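Consider the single chain below, provided in structure tokens and representing the form predicted on its own.
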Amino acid sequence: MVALTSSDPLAFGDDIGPEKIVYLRTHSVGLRAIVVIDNTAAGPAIGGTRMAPDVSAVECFRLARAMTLKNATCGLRHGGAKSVIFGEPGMPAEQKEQLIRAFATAIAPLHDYIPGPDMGTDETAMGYVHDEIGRAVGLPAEIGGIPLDQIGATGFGVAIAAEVAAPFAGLSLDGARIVLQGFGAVGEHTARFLERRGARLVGVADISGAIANPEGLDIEALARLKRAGKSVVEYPYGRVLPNEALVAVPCDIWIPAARPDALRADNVERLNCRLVVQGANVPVTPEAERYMFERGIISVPDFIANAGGVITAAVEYDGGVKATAFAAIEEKVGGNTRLTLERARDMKVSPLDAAMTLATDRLQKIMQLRRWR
């Protein structure tokens, strides 16, 4: 995997990618926008557009990344990528829809990137995007598409993933606690599958703090505090935490579903739980990777847990259906799931070095077939 310490994005690189790093503009509007095209081997590349008034040239590199892994295991005739805005995701409606058109009209030229939605943006804002430039994925049911963060796409893929990993931790879901950090579209809809499968919330975590509870949480009570504008803080039954605590919090699986790192160096060493299953992108640091491998806890990597997003964007790009895609899902998440952690079981080597391996072998297959590479 590339190094990702350095503060320039073009001072790392490698034979996968990125093809193009490109900066954007707009003075009349603040737009200010980084597009990271990592690699189009196997086609257009598809990766979300992400909002956050932090994002970095750094952080959108190893989101492609993230996706042109994802893509290629998953066998999707789709590359990677991702964008990022730099704004505040809670500004005026008609302010945010005069950036995303902003920004839908500068990437018009990138032919190779079909934007989705991701942290910060969602359906709404995919639908200008296609208003704009006619290339977008995660769109609106009204035209056709298959709005992933309502229909909970990615936190279907993330139970799957569950599902297949608990047994390889000497896990049951019927039972198990769950703790999540983030109670966003992926969190939620996380939340819901797994509660249908036997699991049981006793943590969870958004930007204004935690709440626990070792007896469960009404996950249906903590989404109309959501839906109100409010914070998971404000439940009534449970113990309020400082983000940070969440991380010790006693769990049998532990899900990052938020921003990137949120297993460190130096916070792993709480974590309290068998299974942690990556429903955000690049939630954990190589660090906390080694630290979980050599302690015993399964982790199943980002790419492998949380693609269920970007194979319904790639079913929808195809014309498919929701059906179509939830059974994509169940079948490609699960399979890899289930593949990495039987080579990892066999090779004694960590989760992610064996889901790496599984990717590139995969993404190296893809690019010998091209004619200029």
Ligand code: NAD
The other form holds:
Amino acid sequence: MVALTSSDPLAFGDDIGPEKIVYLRTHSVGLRAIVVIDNTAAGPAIGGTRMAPDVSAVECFRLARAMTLKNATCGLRHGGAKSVIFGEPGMPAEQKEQLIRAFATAIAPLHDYIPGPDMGTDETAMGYVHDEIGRAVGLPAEIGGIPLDQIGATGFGVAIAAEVAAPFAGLSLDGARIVLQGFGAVGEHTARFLERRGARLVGVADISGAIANPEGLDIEALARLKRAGKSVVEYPYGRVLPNEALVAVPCDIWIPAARPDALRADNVERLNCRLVVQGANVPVTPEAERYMFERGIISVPDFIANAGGVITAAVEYDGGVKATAFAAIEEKVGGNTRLTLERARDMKVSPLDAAMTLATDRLQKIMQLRRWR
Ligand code: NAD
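The form predicted on its own done, now the form predicted in complex with the ligand:
The complete assembly is shown below, putting the previous chain first.
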């Protein structure tokens, strides 16, 4: 594979992509959007539509590339893409619907792009897109969708990744102490699925702060607080901590499920765990990955551990149901986690390097099948 050689990846690209970068504008409704279709060798590209005020084309490309790697690693018949609609996700519902519908119309000619929900968009938004152009995943259940956040598809995969990875770190999930950064769609379900496997949540953070209790936190009580629009720090039985302190809470498995760059050079040394399972996207900087590798902390990369959502989207696109999605997540996320950690161990490389090789090898094979190289 050819590595990106410029600080501006859009100026060069590499052997993989991007195939298309499309800037969209519909003046009448104030739509400004970018679509990056990175690679469609495996099939039409699936990738989320993010609504945010400030995502650059380069960032959109990086997110699209992450989808290419994730989809190829999971053996999905889909390439990778990403799109961004510029705007405040909390705008009035009517205005948001108008913008999403205009976006759908604008991407109608991009037949090799299938949008899905992402930060700032949801299944209702995908319902509008589907209504306009008949092409979207992550749809409302009423029109054949598998509501992936509601069923906890990504959290289920993260729990499976943790279960498979635990023995590589000398752990068993039974009695394992878990710390979670983020208690949203991914974090809450990860906590539940891990508890069912015998683990105990001892620390959790949301945007307002963190709470820890070595005896364990009641996940359902935390979920009730969240449903009531409150923060986890209002949970009465634990020690309230500032967000930055969560990294140092003693545990067996530390799971980022919130923001990018959660583990960085300036805080990774405070980690007090044996295993990190990446639920969020890009939650670990390269320096922090290197530190963990040198210290023997096992780290399961994001595109291996958090693929449950896109696997579910692909199952939905094929007309499958929830049970099919869960079986596929268990097989694909579990299998890829095992393969990654076995290769990392045998070849004495970091799990990230092992996962990148796995992904690019599979992508190369897919591209050869299409006579693209
Ligand atoms: P969400 O918005 O439902 O939840 C995010 C959680 O993180 C919330 O509890 C929020 O309060 C918390 N948070 C935000 N900033 C924080 C901070 N600085 N410190 C501590 N907590 C903070 O989002 P989500 O869908 O759960 O996604 C979480 C991450 O997982 C994102 O990186 C997302 O891209 C990634 N991801 C999500 C899916 C999915 O299926 N939803 C799939 C793959 C990857």
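Note that the structure is predicted; figures quoted are calculated from it, not measured. In this text, the rigid core denotes the largest set of C-alpha atoms whose superposition between the two forms falls within 1.5 Å. Residue numbers count along the first chain shown, from 1.
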{"property": "Residue 227 C-alpha relocation of at least 2 Å between the two forms, rigid core basis", "result": "no"}
{"property": "Did residue 344 shift 2 Å or more between the two forms, C-alpha, core superposed", "result": "no"}
{"property": "C-alpha of residue 196 off by 2 Å or more between the two forms on rigid core", "result": "no"}
